[in-house]
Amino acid sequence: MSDAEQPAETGTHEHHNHDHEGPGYATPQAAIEEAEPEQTAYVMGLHVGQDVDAPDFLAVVDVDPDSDTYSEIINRVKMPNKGDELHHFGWNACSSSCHMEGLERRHLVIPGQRSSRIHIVDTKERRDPELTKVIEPETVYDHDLSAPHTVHCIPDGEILISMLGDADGDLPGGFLELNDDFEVQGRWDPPGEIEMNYDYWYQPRQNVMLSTEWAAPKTYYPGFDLDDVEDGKYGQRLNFWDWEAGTVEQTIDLGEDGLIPLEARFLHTPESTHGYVGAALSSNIIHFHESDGEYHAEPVIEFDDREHEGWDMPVPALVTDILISMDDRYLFGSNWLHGEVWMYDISDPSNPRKADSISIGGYFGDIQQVQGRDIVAGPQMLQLSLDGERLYWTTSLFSSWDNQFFPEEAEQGSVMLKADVDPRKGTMSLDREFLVDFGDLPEGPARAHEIRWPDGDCTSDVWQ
């Protein structure tokens, strides 16, 4: 579809009383508090692993209830080579960098899974953004690096990037570097600091960074085998590292009740140690706080397994998203497998209570169809407002692994979906009238992965 008529959206209201003069906002209850809510939605769309001769998109999707066109796919920005695998990504500029005058949150940073390819998009047009840069894998390979992942803005306007892999596909992984006019500055950890990398998350007043671990690409793109996990193939340590030294500090291995740690949140505000691991395959959160100098982690919300008729053992919720409410209060997170979407108050960060959940999709989900479409796979990518009041998800967790687990998700493709929340009461309900139908569009069905909002969100924005 075309925006040609959408009402122009431009990025000048990124600050507003703030009083700094960068991007973002000067402190998360800010950005609570002076956000506009949300009216345009940045989502990943892919192609990898379906009939479809088509290459991945950025999808903008309207999201404003007062437009005519709320819900629906109005743009898209396909890139120009198939076989990216759009997965996550990222601003060039955030709250991190509120002190660079003259810096914007512009451009988004879109990375290719399994090309190692990584596209510059410029959103000055918010509705009808545009691709003006790439990076070819040959430039990520000459810093024997690939499989690029999470991306984060990080001080003075630069741009970090988790890689999964050495140029090969196979261990170990790493970080690369850009700068402010996305040039690959190099690889900013030292060779061999790591072994396996995933997501990442910075508290640079704590001069402290946490990545994560999920596996070699050689491991997880063919699919998931059980047969790796027992042979140590996948991740199970959570690594702190002296955010300016860019050196491991501390690891610590979780063992059996953090296999396959992926997304790390810390508390947004910029004075804690708090944070919180989702450890998919063991379905569990895992609170990690400092103390003493050092950093220590424990399960504290364990879901359980559950049997199924298909299956020759039990299945895991597999929990593959996580986000932190932009105050604090709630944590919100995904059992893909399962079919459920949580969120559970964590006043006290060591002792989170269940406040309320949806039972939504996957293999044992209440509900299995909205607006009578067909919702196929769990919840996964998980994107919240900036005043905490609406949730929204995808339904594509990567494209090998949505054909072993969800194969109908190729032939029909995921959808968006949302929840209205009340903070005050601590309640969550399905939207009923919102869906996002990524299975209709002219191509073919296409999968829909991560989101991001043009003013910052609960998984991009970082304060000092």
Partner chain sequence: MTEVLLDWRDSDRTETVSVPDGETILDAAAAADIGLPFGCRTGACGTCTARLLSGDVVHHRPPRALKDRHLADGYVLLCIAEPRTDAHLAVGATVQAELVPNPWK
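Having looked at the form predicted alone, could you now put up the form predicted in complex with the partner chain?
Only a single chain is listed, so you will not see partners or other molecules.
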């Protein structure tokens, strides 16, 4: 066989697989340039809060348009127990540990929000991942922590998980640290340094970490009660930490403007001190940045409440997720109740400019059906391709809140949708061909939550 007859396909394919060893990319720009278009998505799938007697699972979704199984769930890793409420998850290593010899972005760390159980899944076979380890809740409770949320790797190969409550589901929350063998090391922070916790992001070159606030697990677990808001049981503060020391240096109380500050995103540029937080209940986007040695925060995008015919009170947008494109040019977000996905130009970070939006699902969405499938909830967790050209989202927020605001989702399940983004023109258009239906599974309909790519993404990679 001459060289010309070599099966070029196979050669490229093998090279492609080897390409992705190692934890990450040298810079955000390198991630954009070097990453192949995403082919596989990992998506949290769950049955908690439904009369479906089955465990939650990691769904492997085919997002390769050239594949026969495009936009289908091609595999699932079922958890060993029921009742976890899989929610957010992360990698054992990301671009922050680029420099670490021998480390690979290979293991997913998948916490159960309600169970406080932590699962480790090996994705060496990308489309056939395998559960390899389970940390049982008792091990977590031993450190007086519960309700694991955000997972980030930290540069030396360890893993940090924000924990929203103490062992009883009350306050204070804190942070749990795992070592690179996925053993619980203990608490990362001095207990009581913060009261409430939720998401966090760190910017190691600035020696800063930001953590946000949801509420005590026992407050948000059963459902959203306005009385709890009036009683001050929901968060409204941003906590800025000294990353090396693990102590809070500054707390900003956002007041009414920042009720329930959820997702925290620094710009990807490692030197930047700018970023955004989505204040879910106030439906504001808060811009923060450092100047004169202090952090400052103020709302820069405000979504107005909308009147719903026949309802008692105007409905807030409920901004439940935000993300920043890898080139730091656009901020995307989801207004879960209003049913809108939006895109703002943030070239001037203090003055975002609306670029585009798509109105779909939710209480007010224009588009209520895709591929003949009803969209029974609003857009929620977002994920963007590294090149910034494809935006995907799922529709479930949290089982008890879903049941309260979009009860149909328990019977019909979630969907995963996609928009094509034109970063040059600043536009988005719904891809009406793409639909992943989590309503159609053997055990019954499932909810779908956070999305991750095998090669890193806009909501988990940090640069050292």
